[in-house]
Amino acid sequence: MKRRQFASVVVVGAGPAGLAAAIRASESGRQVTVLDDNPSAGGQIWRGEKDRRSGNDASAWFQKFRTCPAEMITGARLIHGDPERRILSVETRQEFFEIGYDKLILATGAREFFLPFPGWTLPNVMGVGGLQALVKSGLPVDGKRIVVAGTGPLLLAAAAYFRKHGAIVPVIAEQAEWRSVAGFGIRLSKNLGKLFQARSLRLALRSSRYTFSTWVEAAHGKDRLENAQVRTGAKVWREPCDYLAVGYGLKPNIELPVLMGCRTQSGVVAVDEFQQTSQEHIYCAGECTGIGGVDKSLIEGEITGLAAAGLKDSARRLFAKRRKTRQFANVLDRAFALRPELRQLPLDGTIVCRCEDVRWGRLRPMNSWRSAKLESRCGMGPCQGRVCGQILEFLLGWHPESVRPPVFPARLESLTQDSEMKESLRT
């Protein structure tokens, strides 16, 4: 018998919206619960013990986190949702079970941003984030060179990141033209505290050459990654390295609202003054509302706790400070938009979809998502289109039609667990 529950409010992300929005709602008296897909709270951002004790208040968050009534549900996976009913299909690696509620906050971050070139698919080739993400979890790096490319300022923090752990960053490849980073950083000089935290990593990495208008156009080796291309203009050289770490930025997790039934705009959730989505009961909050880091997050799941809790007063007195937050993400987006050459990179031998190995020759011709999924099985794999969607959309304009449970790749248990569920409210 699959187990039940109910939660006045259920948060689906652990990371710096969710943990914030799970704060203020419990304070307030509600009962919540967080659900998170990771061994432990923080996000892809505050991953590891470590990095709670740095940066961003991030000790703080934690240490009111562990001492709130809210309730927290780790391994958790969403396969499902049905917001008519208010219910969550949920799947740990123990159990299936649904779980009710009055409101939902969706707090699902982002993911990293990927485009293809020749020699993508060797390994070591990763993302900045995936590298990063191996190194907090152990992955030696003592002595082992390292290009680290894409555009935005995570590449410096990912660089010094490296750095502390014994790497050699011979480059930071960034795409952005150097007057667009410049202006970026004028705009930044009226923020001390970012203006400090910059000014900190670029100290940390004197010794790496940071290049503007450079990109990685391949990468070369035998049975692995043995050196990356990179060209600056007309001038393209080859950097030995044992890591390549590309990112050209994050793009929000929407799939789980789209799911929901929440209405989306330019890529993002849309949402109210009150973090509120199309849909009555349902609030989102972070990433997935828009790009634009930690502090626009945490500000966010303040007054989606708030508001979802019923106190729209309080959250009402946080809207100037959201105001800041989202001004510096709409600056930091056109400071480091994508160059129309990164569209040139892929050939035609290139894989495109990694999951059904899906090449860029076949896709070219096609003229749609539809299409390139019907006669290629272009994005049906794992990921389903998680990766191979948004570099699709980069190259050629296609927008992915719509989402489908599950959401992530579940048990057939479960999966029938859920059927049967159904099948029981219908009867």
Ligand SMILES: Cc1cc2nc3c(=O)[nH]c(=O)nc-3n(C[C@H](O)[C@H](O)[C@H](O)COP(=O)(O)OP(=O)(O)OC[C@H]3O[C@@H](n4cnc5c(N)ncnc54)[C@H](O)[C@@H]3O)c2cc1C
Contents of the next structure:
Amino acid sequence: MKRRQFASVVVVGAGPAGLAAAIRASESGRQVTVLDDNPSAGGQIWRGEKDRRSGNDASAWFQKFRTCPAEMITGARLIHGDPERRILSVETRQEFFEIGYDKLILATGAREFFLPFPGWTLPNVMGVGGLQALVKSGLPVDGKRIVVAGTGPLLLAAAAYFRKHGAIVPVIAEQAEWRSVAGFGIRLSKNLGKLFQARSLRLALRSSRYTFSTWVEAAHGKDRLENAQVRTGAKVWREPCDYLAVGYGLKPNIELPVLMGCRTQSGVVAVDEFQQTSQEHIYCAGECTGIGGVDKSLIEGEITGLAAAGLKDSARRLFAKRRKTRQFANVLDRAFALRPELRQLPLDGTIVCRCEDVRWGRLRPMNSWRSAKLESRCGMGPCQGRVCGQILEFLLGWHPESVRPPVFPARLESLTQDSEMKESLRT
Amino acid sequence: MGNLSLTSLSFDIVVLGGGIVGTACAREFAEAGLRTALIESAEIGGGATAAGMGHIAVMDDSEAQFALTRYSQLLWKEAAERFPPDVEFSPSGALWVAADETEMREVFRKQHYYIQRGVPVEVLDARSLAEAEPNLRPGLEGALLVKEDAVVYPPCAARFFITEAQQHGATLILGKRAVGTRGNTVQLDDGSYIAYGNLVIANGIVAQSLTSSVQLEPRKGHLVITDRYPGFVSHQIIELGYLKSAHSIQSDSVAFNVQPRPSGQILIGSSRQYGLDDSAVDMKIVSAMLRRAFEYMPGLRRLSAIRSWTGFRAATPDKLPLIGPSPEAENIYLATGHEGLGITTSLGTAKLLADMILGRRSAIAKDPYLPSRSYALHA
Ligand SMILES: Cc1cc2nc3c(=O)[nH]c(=O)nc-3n(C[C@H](O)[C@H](O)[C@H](O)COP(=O)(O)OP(=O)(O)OC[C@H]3O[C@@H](n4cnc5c(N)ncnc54)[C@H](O)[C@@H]3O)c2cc1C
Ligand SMILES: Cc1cc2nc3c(=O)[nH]c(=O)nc-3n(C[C@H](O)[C@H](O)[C@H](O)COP(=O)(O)OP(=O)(O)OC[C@H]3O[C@@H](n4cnc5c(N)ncnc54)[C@H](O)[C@@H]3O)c2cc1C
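Next, give the form predicted together with the named molecule, keeping in mind that what was shown is the form predicted on its own.
Starting with the chain above, the whole complex follows.
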């Protein structure tokens, strides 16, 4: 069964940015519907926080969201949309429906960035955030050895989280140099403290080795992971572990904005001072306009919600605060820039496209994303290049192709529309 | 080619366009011993060739269409012996499905036509159709099984053809666009010239940019691909109503047309639209196309789609390709206008052109495809 709906403001994504936008827009008297493809609100960072003890940021925002009149539809994924007719197609586990809007706020967040190295497809080698999500949903790691590697402050947050759940984190391998990160930390110690609770940070660091200019070259094991091959300068050793959690930072989820015709710039959605995209009725907030952490997402969400409700003056009053969070984002970016040695990690036999099993040796000699795709099927699987596209952008400087509907794999029936063209089409 | 200046190059024959048609031609010429070059501005097999379905089909809209498709189909069968696995040649056969008695009469007409011409076919009644394709809805009348129809993955077929051409000494000039011709030379967008004895214009829908002697109409098509469902469909399946749809000259149309890929994925078509040059996916058309598919295969509804895209067929007024000397100059040849059958007819096209250029006798009459023909529009 189809149902048709309309909301004056539709928000896609119920992470910090989407929640803040929904709260501000509905406080301003707009009828708001929030869609998120997860079973509960909160986005990457606050998922499952709802029931926790109150007092932190998350619970304050959740409280506001609960008491505002915005409608929340969880388990609902936006699969395509028509910016001209201002209609979105949404799929849930059971059904699919269309929803119309006056203003659309895209707060689709970010995903983890992976780099391929020999052994990265072994069981128990996973993304830092992925493993964190598994632990959140009940995977026991008590007494397990978890090597955490990659780059950025999320490594520390994750390591702290694993330790809190009883795991042993023998090493946190940060690829960036000590010098660039120290510079970053000194200038932004306050922001860092906010990004993760300082207490758990200290806990993480106390009995783990947090080493700079260090990265995982390979994962070894017969059928499952046995150890991680770690390198610091000329020194290489094998660190026995049960899990290897790797993350090279985050990449914005820009596929839906791109599908809706929003212009992008350097891999993020381009917005004006009111967070409006190149499409008149579409706004963007949070990680999809640039990776910058919770505070940036929240403030951008607030501005977006106010702007979409037409309250430009109120929105303007938040600009100064946003500027600070964006500065933080820029510094973060520079401090954790990826080192060129990481481009040398994959061997010819290393899988790059996991959906279609395409290996580095096949891709290396090719001269464009398009020919790689046509000849090797790289990026043609269910993830549509979400993983391998960004890998090859880093390794070879290729830019992924256009986005085509559906933006996520969707049931064929969900690609049909209410508006019947059939009569006019059949002669 | 290193730093060798192209300006100094000269070839017996230069092919413009590295789609399925151009690569098939280059292979034919090189194998015949001609010094051959192929110029492709983007990627081998990345144009209409990458958008199409890859159904190697015999068709009978006209005697000329039949002759070229059947001839080509047999050439595909022969070539397939040397295909690497990524060409994904699978001789799975095609089913033309009849929904009612009128369409069933068409099945028998076709059966008669094909048997007379030596094409292996078989009529399936409702029961054997249901056995052959259990996911078709019950209540269909029957179908014609065309046994030698096949499926390929066109971009890798094009890649294979150019590789074979290169093995026979052909030169591939990639990443340079032909911008015009002057006195037996073709000018490239980097300012260089290449001299030719004969020139073959095989750049598909944009042939007009190089010759004023062709008139091609783009016919936009949409396709949707699913995730992997091995065994869900076993043959290329097309509704007989497709013919009505493919014939209609002005109006937009959709028809049920599904294809099993060797990966287990299902490719779903098809649509035809005129007068558009925007390659964006139009969800109204996708919607209508899928609804049509659900009418025949209700189980498709719950399968997962991973991507949709569009492509343009290059249509001539009589829906036959343009193969032969261009009216402009006798050493400029055309190989375009293949509409929705260019994957299939690429191999026949290559043979016919080589026959003309080398003065060989050809296996089928070439007159119906000559660019100088006058168009007999048929309904
Ligand atoms: C794996 C991972 C782990 C992280 N761990 C931490 C951490 O430990 N500490 C920390 O400080 N920060 C962490 N972050 C960063 C943190 O998530 C962000 O700073 C912040 O949450 C971003 O908020 P947001 O609202 O912009 O996006 P998100 O929180 O990512 O919210 C976006 C939401 O939109 C949904 N969505 C996207 N597309 C669609 C669609 N088409 N239809 C429906 N819904 C859709 C997503 O499922 C998601 O729920 C992590 C990020 C990631 C990706
Ligand atoms: C939706 C759809 C479904 C189809 N299904 C089938 C099917 O099942 N079976 C079948 O047989 N056919 C099918 N077709 C038709 C088939 O795809 C085409 O007829 C065929 O691909 C045409 O090939 P081509 O080589 O002429 O053109 P293209 O593949 O378009 O090749 C032309 C090449 O020329 C290059 N080029 C252009 N201009 C220049 C220049 N100035 N200089 C140098 N290079 C240039 C382009 O980059 C391109 O690579 C389908 C088509 C569509 C759209």
